[in-house]
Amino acid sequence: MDILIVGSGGREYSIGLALSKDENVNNLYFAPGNGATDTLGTNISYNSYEELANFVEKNSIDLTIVGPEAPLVDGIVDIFQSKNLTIFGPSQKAAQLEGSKIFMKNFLARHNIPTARYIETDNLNEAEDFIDTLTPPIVVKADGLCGGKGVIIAPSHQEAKDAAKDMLTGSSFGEAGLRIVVEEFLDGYELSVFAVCDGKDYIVLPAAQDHKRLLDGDKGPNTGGMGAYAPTPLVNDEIYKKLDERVIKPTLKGMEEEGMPFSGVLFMGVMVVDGEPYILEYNVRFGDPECEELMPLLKTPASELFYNAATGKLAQTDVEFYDKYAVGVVMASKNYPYSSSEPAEIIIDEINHPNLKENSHISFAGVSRGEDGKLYATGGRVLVCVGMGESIKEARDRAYMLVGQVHFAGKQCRTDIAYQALRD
């Protein structure tokens, strides 16, 4: 089987790494890929989704997997399917679950899926009136895609009103913020739960927990994610059952009833409050860095899972996971997330410890290949050091041992990934 992966980050690298070890896979392509994906397959450039579809058609590629949200919201799946090409991901209509927070919240309300109390509006007075009914902190969200940065948790009524004003006037997030969602703040613990779907059936992956803040102890600004671990012990069978019955089944049924059956990854941002799961948001692709921990836990060949999901055959797919834990630590560039940093050469020490060599790896993200053939840190989140183990502590320790083997000027990372699961 020949497979194309669309995207260039650590998520796409980790999917490619899993597929590169898959005996069902012959040739692997990345569009556009990054400076390290060329060690797993072939990087290709493209100017339009139509051009990419023509490349897939011409080269008889069996499956395309879309990593990031932007191509899905732009309709890449519809373009490929119009040419009868097999592609993993939701249609443009179905991708509204991430592309529009207003669509998503209204969908949850229509299908009685538990979520925070909210309004959606483009009127500042209406937003301010609703803000006055809430107890701080208060959540204000831009409607459109903002690269994971369109959510403000305001500690006071006035700061919530200021955030709403900045969005609605276009000064915060441009057109993406011209309509907003204002909602109550849910106080609990957050989970990332992923269901691979084929329109009717689904398979739930081990629940993960992400670390969004830049600094230890969940301090500092929000980022795209500074690390994650899976599976988390904060999820039990009862919570999985509630998510099945109250969230996933009604979502797939509702999407089918509304004429946009959901195929691809349903990423549920879940807040658990007193044992009850509420949906904070939906995304329509794997999280990053959660994907980097989930892929090595997958025992079933990755090609089988993705291909069967893309072709409506999940009901006849037996998916297994390793009975292990994975912890990923993001190593970011000096000025992340405030501004870009100078390119810095990445030097990785030779790993001599057999346990570390066998139970850890790097998923590369913001890297480029220099003319000298060396790898350079050129992005915000540069790479993820992933450790595997029989316990979360063992996986965490291996991840940080690997961090110690990686060097580039200005590197930064959190030192407390998975602390929620390792508290005494």
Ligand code: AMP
Given for the second form:
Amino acid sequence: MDILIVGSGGREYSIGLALSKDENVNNLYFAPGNGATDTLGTNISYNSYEELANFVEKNSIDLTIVGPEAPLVDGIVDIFQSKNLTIFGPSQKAAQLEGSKIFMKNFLARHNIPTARYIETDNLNEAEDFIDTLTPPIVVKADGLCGGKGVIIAPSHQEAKDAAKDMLTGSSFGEAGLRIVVEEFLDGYELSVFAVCDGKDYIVLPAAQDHKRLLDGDKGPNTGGMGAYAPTPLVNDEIYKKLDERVIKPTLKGMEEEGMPFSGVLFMGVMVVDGEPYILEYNVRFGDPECEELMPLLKTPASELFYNAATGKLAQTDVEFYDKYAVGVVMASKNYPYSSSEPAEIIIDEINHPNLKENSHISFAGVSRGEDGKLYATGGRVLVCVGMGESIKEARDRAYMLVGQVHFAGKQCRTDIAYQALRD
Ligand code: AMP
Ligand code: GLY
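Target state, the form predicted in complex with adenosine monophosphate; input state, the form predicted on its own:
In what comes next, the whole complex appears, and the chain from above leads the way.
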């Protein structure tokens, strides 16, 4: 099977890494890929999704897997499907679950799926009146895609009102903020739960925990995610059952009833409050860096999972995971998440310890290959060091041993990934 992966991050690298070890896979392509995906396959540049679809058609590529949300929200799946090409991901209509927070919140309300109390509005007075009814902190969200930055957790009524005003006047997020959601703050622990869906059936992957803040102890600014681990022991059978019955089933049924059956990855951002799961948000793709830990836990050939999901055959797919843990530590560039950084050469020490060699690896993200053939850190999140183990501690220790082997000027990482699973 020949496969194209759309995207350029660590998530796409990790999917490619899993597929590169898969006997069913011949040629792998990345569009556009990054400076390291060229070691797993061929990087392709493109100017439009139509052009990419033509490339897929011409080269008889059997399956396209879409990593990031932007092409999904732009309708890449619809374009490919109109040419009878097999593609893994939701339609443009279904991708609204991520593309519009207002669509998502109203969908949750229509289908009685537990979520924070909210209003949606484009009117500042209405926003201010609702803010006055809430106890701080208060959550203000821009409706549209803002590259993960459109959520403000305001510590006071005044700051919530200021955030609402900045969004509604277009000064903070442009068009994406002209309509907003204001909601109550949920105080609990956060999970990333993924269901691979084929429009009818679904498979729930081991639950993960991300670490969104830049600094140890969940301090500092929000980022795309500084590290993750899976499976998390913070989910027990009861929570999985509640998620299944109260969230996943009604979501997929609701999407089907509303004429947009969901296929692709349904990413549930969940807050567990007193043992009860609430939906914070949906995304319509794998999390990054969660994907980097989930892919190496997948025992079933990745091509089988994605191809069968894309062709409506999940019911006949037996998906298995290794009985192991994975911990991923993101190494980011100097000025992340504030601004870009000078390119810095990446030097990786030779790993001699057999134990580490076999149980750890790097997923490359914001990297470019220089004309000298060397790898340079050029993006915000540069790479993820992933450790595998029989326990979370073992996996975490290996991930950090690998971090110690990787060098580039200005590198930064958290030192406490997986702390919630490891505290006494
Ligand atoms: P979102 O993009 O909606 O997931 O929001 C980004 C982050 O803001 C989430 O991962 C949470 O950490 C936090 N957040 C969003 N909504 C709430 C809420 N209602 N209560 C508490 N934290 C929230
Ligand atoms: N790691 C969170 C996200 O991908 O949105």
